[in-house]
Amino acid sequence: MREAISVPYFGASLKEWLFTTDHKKIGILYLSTAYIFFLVAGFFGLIIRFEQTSPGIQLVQPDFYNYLLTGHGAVLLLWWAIASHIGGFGNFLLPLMIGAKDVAFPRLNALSWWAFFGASVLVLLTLIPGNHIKMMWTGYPPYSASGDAGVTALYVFIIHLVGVSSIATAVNFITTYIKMRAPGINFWNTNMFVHCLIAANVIQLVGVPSLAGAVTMLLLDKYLGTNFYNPAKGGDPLLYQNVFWFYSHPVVYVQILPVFGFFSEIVPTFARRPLFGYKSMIFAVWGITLLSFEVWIHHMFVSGVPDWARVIMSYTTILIAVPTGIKIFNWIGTLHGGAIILRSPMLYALGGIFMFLIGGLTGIPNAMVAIDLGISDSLFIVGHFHYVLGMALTLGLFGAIIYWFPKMTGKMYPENLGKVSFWLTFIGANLFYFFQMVVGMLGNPRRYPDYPPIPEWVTLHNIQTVGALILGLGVLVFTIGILKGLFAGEKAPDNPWQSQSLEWQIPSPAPVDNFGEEHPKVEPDYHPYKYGAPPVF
């Protein structure tokens, strides 16, 4: 037993990794899997972009194009945008930030990982010709119930397994926070990442069953002949859309709330100032959580829903911009008067906040029915959500990887590669998605592999492809940085950023038993953002 404890958690054998119940190992397993799938889905995205560079069919047939779109969307949303920061960073950081030895139910945590792994295997099966799923990540009937949509059962089982993993994780994390905090850690001195993580898991707990129900009825319609969504036999396809979006709009906040947590950890550390408006930030996070279930119909403004429903959801959609704006104001307030240090995690955090701001501002018109009717299903929508979710989230995650790299590996991420990858990613993403919104405003619809040879459209698509190549190069440099840091990185000190947060008060990499047998001693005036003096790094 003593020998096992003396082995650093990341130096364990393959068997120990596969059968582990250690929250840190499980977090890294989630993060590694999500990153590999992110690279594959990004490659799918590059093929989609190359196909659209010029009018006409260039590289792939429309049927395969549908598969690429489905895989790109589903994998980025479910693997990269949820599993990486909830399964990955949530597992690694939650016990460390609250002074706990592990999560409340370690074996349930391992089961969550294996359910997620099972879903990952099913995704790999869709790569086999004949197993392609082609109904987009939304799986709308009646198309998804037809033979042209591919193997709908695989889509449904993937959702089921990811759902099992998500619910088990949510139960575990919420219980861990309520029951396992170290004495002295309370609601008002908890890290913002933990607040955001718990709020996201409350959404998961309430919302995932509705998605599971929606796709289960889809499975029954296609394979057992029921008629939940078949209008020819009394069913209603809009029933699916309502149940689907009841969860799938709040899931936007499941994906972005933990990233807000990353920003809130990184910005005070590198501005050397307490997080401005900490308590208002907590109220904002829980306000978003509550309102997130009151806006789903804005995804269905063109679906023939009643006017009164469109008006109500238009108001609630605009209302949710208020707590969102509070957070951006607070991050800027934290920077004001700070001794700002532009290390690569800070660059990624500031870049992510900028991308979210652009995505948020371009989202407000979508909340207005009169405008949304004109731009719905255009590439403007695609550019908008790649700003607000795709790149704000990715920049936040990249910053988080560099920031906590020392605590996970005991090595430093190469700073020069961090800065180069940031500028490439930031410039490439803005070239790509800004002009994608412009071509959408000019009327280019989404989801089609081909478009008419309109000169303005062709020029704008060419610019997007240049942006995508620069963005892809940025991701490649970032990945090289991970490998270089792992195998040849400089040894990390215990607290390289001189953070006040609990996870930085233990050795790097984190010991197998975190804080030892006892809870850490938390001083009465402890706060994770109690900054003042400039750092020496």
The other form holds:
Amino acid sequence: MREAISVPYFGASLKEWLFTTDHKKIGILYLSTAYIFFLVAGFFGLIIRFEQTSPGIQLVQPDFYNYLLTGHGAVLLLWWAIASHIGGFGNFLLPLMIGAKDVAFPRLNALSWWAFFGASVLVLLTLIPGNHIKMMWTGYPPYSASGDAGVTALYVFIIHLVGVSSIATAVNFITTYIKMRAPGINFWNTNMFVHCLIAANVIQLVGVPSLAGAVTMLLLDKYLGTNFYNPAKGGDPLLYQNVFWFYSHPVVYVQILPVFGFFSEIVPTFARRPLFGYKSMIFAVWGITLLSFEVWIHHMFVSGVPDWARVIMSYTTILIAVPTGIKIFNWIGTLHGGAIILRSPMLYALGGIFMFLIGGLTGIPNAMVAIDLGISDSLFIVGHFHYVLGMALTLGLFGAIIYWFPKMTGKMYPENLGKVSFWLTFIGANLFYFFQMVVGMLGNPRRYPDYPPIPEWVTLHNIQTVGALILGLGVLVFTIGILKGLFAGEKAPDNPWQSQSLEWQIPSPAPVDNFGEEHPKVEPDYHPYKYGAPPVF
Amino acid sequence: MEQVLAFPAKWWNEAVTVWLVVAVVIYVVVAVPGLYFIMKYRFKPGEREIGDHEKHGHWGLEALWTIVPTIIVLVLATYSFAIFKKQRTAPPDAMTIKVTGFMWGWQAEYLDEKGNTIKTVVTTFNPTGYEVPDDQKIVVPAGKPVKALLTSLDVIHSFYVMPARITEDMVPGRITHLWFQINKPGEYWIFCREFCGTGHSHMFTKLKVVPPEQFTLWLKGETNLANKSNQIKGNL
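Got the form predicted alone; any chance of the form predicted together with its partner chain too?
Next comes the full complex, this chain leading.
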């Protein structure tokens, strides 16, 4: 009956898209923008990889290489790793999962999107040769305050716009969760994704102002002659690093927590049983959130900060392994006694969890200050965070895209392409990043377009390039799958995965007015992971 | 007993081994059951269609996998703390050199007992190759701890003594430090590992480790060390 009155919300006119305040449309806008930027920054990554295949400068000159590295890092972190799942999935899913009509402040939400759009335009402006930024996404002064670094102002304004967007979104989502839940939805039966999303936005709210302050001082130093970071006039370059990492470490949890949410949604659905240790998962999420602001010095273990600070933050950093471990153990626990269906979203989720396991275990030596003194700023670090933020995150997002594709578009993602792209991505990424860690352990510094012809290094770089090619092919197949699903996909049923969660109890694609009335009726014993009945396929 | 190549690399290697063993054990303990469950608890129509929906968790297990990892990581952090103290404290008999970074190279100064500079090595920027002219190698005696005081003239650089597995940033306006000891004469890589601009990947030099008597000669200004050293031995 509701089917008859629901029009696909994405079939709206251009004018409606431009002026929309609908959380679902804004979510789609974020997600598609982030995906396009992901492809571009990923392509940058491939050029970076090819340049390192053998010693010497072959493809790109060092200055352009530095621009590619800066763009690759900044865009993948801010667009792919934050905007896609907070702006994209957060917007789309939060009101649906808590049974609300929209977010608390729909117009503020549209403002967030347009600020983010402005930042996207600025990023495109840096593609113009004279506008290259070459100081790495970290933008350390004094280098970033020098002429060699490129157009620092563009970098600062990009951070400001993304920051405005993030803070507005954080206020919006936190308020939405507190005030807009359907009667019957409470803290102990909220989806894990929502728990993770809210924790991530609390970090955004506390942290983003710190980063904005760091880059604002940088702007003043470079263009208006102040001396916050200038040691010749009593400033201190390490001030920047402290203020920068105070947010930019916690941001990795902003990036990975929603992905933990994806894993926690997908694994129970395809294991046909409740999420194991749901309550300890919630404690783990908030434990990570709390600890995340106590660990930033581990990015500065060799920066010249006092030894006592390094030791204290070594302990706090390594302690974060505990709540993170709890989450992995609980996902494995969920598999025990399940009735596991290996559809492509499940493959992606399980692959992501295995990548995260390696990423987590290789994070421990970065926390152990004694080991870090020998591997800091080496390719080991790069390999490590590509396991975590690169691939665990990307596999999680790919899984999430396939999983919620029916609800967003009304079509099914082609299952065979999902499986093929998973295996290509998973094998390629492991081949690439594992050997990147090995060459880093041998001493290869990071951010090097060229390196001395040490035989073992050359061999290891060759293997990485092969891995990168397979990985690139996997992403290509996945992208073809999106297009094929959109234009020629099967019509999706309302609840293709037989999930218990609220967002699946409405038609596919989600109707414009979500649940039709203010709130859906939530049964007293509702729980998103109450899998008691056999699925009907 | 095998001779130790370098300090603090010896302890660093031990720490890496400890971590690797712990990591591999944890990986096996987590991944093997995980893979086993994926194989065993598979959906089968008519046979296994629903999961174990009564079990929502197990407080005993969850407490176990909170407490045991906490103990493991605290032990690892404390072990690393003990090594860190040794890495950061140069032995009292260490000789001191001053190294200053710039875009893109280093200046190393050797001091006499009073702290005056008696010899200086300056590297020049070579954007194409990785060959180091002999007079641009930083020479240190074998088997002697060397403490390096570090700073920078322009942007942040770092000083990575590869055989010793030790890095420290060179920050303008600050003096940072590290120490190392290489026991085997030979030539080893030194790199900058903190991003410092266009020439970053070509900010390198060689550490030339020579027997102590050759080092004394070198400090006095002799360039052809091996030859001179043999000559002296011959005279004796």
